[in-house]
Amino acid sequence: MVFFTPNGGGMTLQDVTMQFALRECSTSLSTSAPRAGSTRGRLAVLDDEAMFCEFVGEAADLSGYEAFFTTRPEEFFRHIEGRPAAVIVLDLLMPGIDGMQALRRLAEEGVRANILLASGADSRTLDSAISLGRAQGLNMTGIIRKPIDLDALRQLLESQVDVVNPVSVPHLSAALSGDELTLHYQPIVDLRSGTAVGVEALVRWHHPTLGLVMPAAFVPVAEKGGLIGALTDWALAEAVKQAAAWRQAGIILKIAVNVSNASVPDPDLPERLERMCNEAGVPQSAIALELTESAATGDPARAMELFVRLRSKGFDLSIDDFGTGYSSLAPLQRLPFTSLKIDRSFVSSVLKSEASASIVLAIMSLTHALGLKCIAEGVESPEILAFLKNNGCDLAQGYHIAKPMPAAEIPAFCRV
């Protein structure tokens, strides 16, 4: 999650990777999947590139949509007829049915969704398509240009529909004082030994009436409502207690916990976390903190002080989702991080995109040159796992390895 925007020039990640852009690769396979945790409504994607569908679906999920994506036009139209979408992403050029035919059909069916055209076509062609769609009464609200940029895509998706968030500060405050919050853990394996060496702790909220609420819905509420410090302390305390329980059972795992930007200015965080570990009998090296993109940009001097104090006490610091922004590399020399996570958008497409593979290899080389551990997230297949292992990646996590699971299931996973 952590990136450092250039301040006064300097080398960027794009310089290292020769300005490679993330490209999606065509495939004849059809992929469709509904995703839960919606706060913005439904989003439907029709594109003949399955990897593009997956990528938009992932961004939609992170942006608070329930996403459906497919490469099959008839499946797409059947789906939106039964479950109207708030936003539609439509490829302009597809075999079997082109974007203009699809727009005509959407207009005939009276679809009122916001429509985003996805294409690598020239601007004049795209502008003409937008104008024709509007002439038919459709809500043509934007363009997703290929090759795709994750940050730009998320901003565009989040601008389409205002979040109607049923979660409130009182709800979350009650959850923090009750037993509605829990941590799930996604294993992280050492690619040399194949064994689990750590887990990432992920907060889940089992709301009594809303059901399972994902962090995308309640973390912004915590940040705006002044509860992020309490939520962070809760997650850290739970992780420390779990580390102690596993160690008593002979299971030694490093637990990584995400820390919000709002917690970075907290000068007492290192001492509180150290005290938690001491009281539980857990070494500080058992805990890693994963930091967000702008954690060091708001007040660089204060962030540097906090990071150094945390590292001096023995806590690991990880840069998460590395590679999705214009990242200045200079801070990597100054800030005391111990590991770096390659963003899933690159990892998931290393076998079908030369650009993604080159970016992943460049990040791994850079990480090792700086003496850091390299972690790949979003490993979804045995072939991707083999690519990472053969090219020297240190650690990996993803659904192919294991989905996030309750703490009680971790011992059985470690014994496999």
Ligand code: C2E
Second form
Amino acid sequence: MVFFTPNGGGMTLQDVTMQFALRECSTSLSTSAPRAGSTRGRLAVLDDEAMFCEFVGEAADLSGYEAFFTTRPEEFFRHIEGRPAAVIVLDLLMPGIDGMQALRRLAEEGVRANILLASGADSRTLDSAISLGRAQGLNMTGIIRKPIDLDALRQLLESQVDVVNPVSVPHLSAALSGDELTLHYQPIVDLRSGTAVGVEALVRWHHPTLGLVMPAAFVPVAEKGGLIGALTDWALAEAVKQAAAWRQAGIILKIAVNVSNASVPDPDLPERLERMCNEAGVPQSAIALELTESAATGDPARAMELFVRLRSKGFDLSIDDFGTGYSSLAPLQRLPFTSLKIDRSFVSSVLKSEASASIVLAIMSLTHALGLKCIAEGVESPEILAFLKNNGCDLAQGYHIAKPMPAAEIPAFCRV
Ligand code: C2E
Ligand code: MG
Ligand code: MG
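With the form predicted on its own in hand, show me what the form predicted together with the named molecule looks like.
Shown next: the complete complex, the earlier chain at its head.
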């Protein structure tokens, strides 16, 4: 019995209850046959509601996973031991074993799958469970809220694993030395003046057969495959060239470039970047480097030295995705950052979640108390923009203001 179609949008679990009532739901393990187009790997579901298992299993199957699901914890653990899953969907509240016990067991077994928690619990309980899973080293990648919305479920499942990872190290290496990589730029506006004062440079790969490939698909490959230094250098050189071209056209924008943690140990980075700026006639203050909270955790002394050298040469330093790492607040005091970007997960939910609003306000006040500028990323609506403006945020970036765009479109955006 088919109870939804690939585009059967808006259907919820309740909608199919009647149909399921007519058939006996298996409570033991079921596995979907791998379909010809099954390309995302295995997805395992453990939930005490058989109907939920089957619903998720069907959606996973349609999204290209080979799904298996069960209501019995022991069966679940036996199964994933023999056949590791790429994605695990776990109920937070089950009789017999609760989700937290199951997470601990997954961590003890060194499971590397992406884990989605399913529950009707309130957001704070779910967020705490996600944090606890992360603290145990698990890849906690999302939440499936009950009752389920089919569209949201399929979107979430499809964002977990690429259909086929199109990227190999030699492939990316060739792209880096050819002309397939490009930077798109997303405007950053000053909330007081309402004008664009900067842009974030975001790498894109124009792949000859796959089309536009996003950084999530290849930055991790560059990090693991020893290409991250080359990618960082390429992005910095491109951004400096672009800054020079815009300045010649009278467009003065600070360009922020993402620097992966894997590039932090590179001791020559400050000098190389300074040379690039000098050769292009771009002041160092026109370039900001975005690093994440965990950039200083590998070798703190070395990271500190690099940051101080970059800062003393006049480059801006921004903490990206703030609020998502596990670091203490000490680096904020010790490291010479100039701005802090509030992670978009908090910003985009600021009007929906009281906890997110409190976090955003607390980060803004902390940032200002430390004399740093506060940038909110993930501004997806005029209401969020107004909230940030009314509460004194300095700068904002997000789809509501503008999506990342090719360099050629930036002058027109700045003129509006
Ligand atoms: P990031 O540095 O946090 O960049 C912001 C990401 O959020 C971008 O995704 C941007 O398109 C997206 N974004 C901006 N506003 C919104 C919004 O309102 N809603 C939503 N849903 N998303 C928004 P993108 O371009 O896919 O980049 C993803 C990540 O890839 C970046 O996160 C950054 O960590 C990494 N990355 C991008 N370019 C580079 C690069 O040149 N080098 C390195 N090392 N990493 C890069
Ligand atoms: Mg960034
Ligand atoms: Mg960010």
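Numbering follows the first chain given and starts at 1. Just so we're on the same page, rigid core means the largest C-alpha set that superposes within 1.5 Å between forms. Computed from a predicted model, the values in this text were never measured in an experiment.
- Once both forms are overlaid on the rigid core, the distance between the two CA positions of Thr70 between the two forms is 2 angstroms or more.
- Remark: with the core as the superposition reference, the CA shift of Arg275 between the two forms stays below 2 Å.
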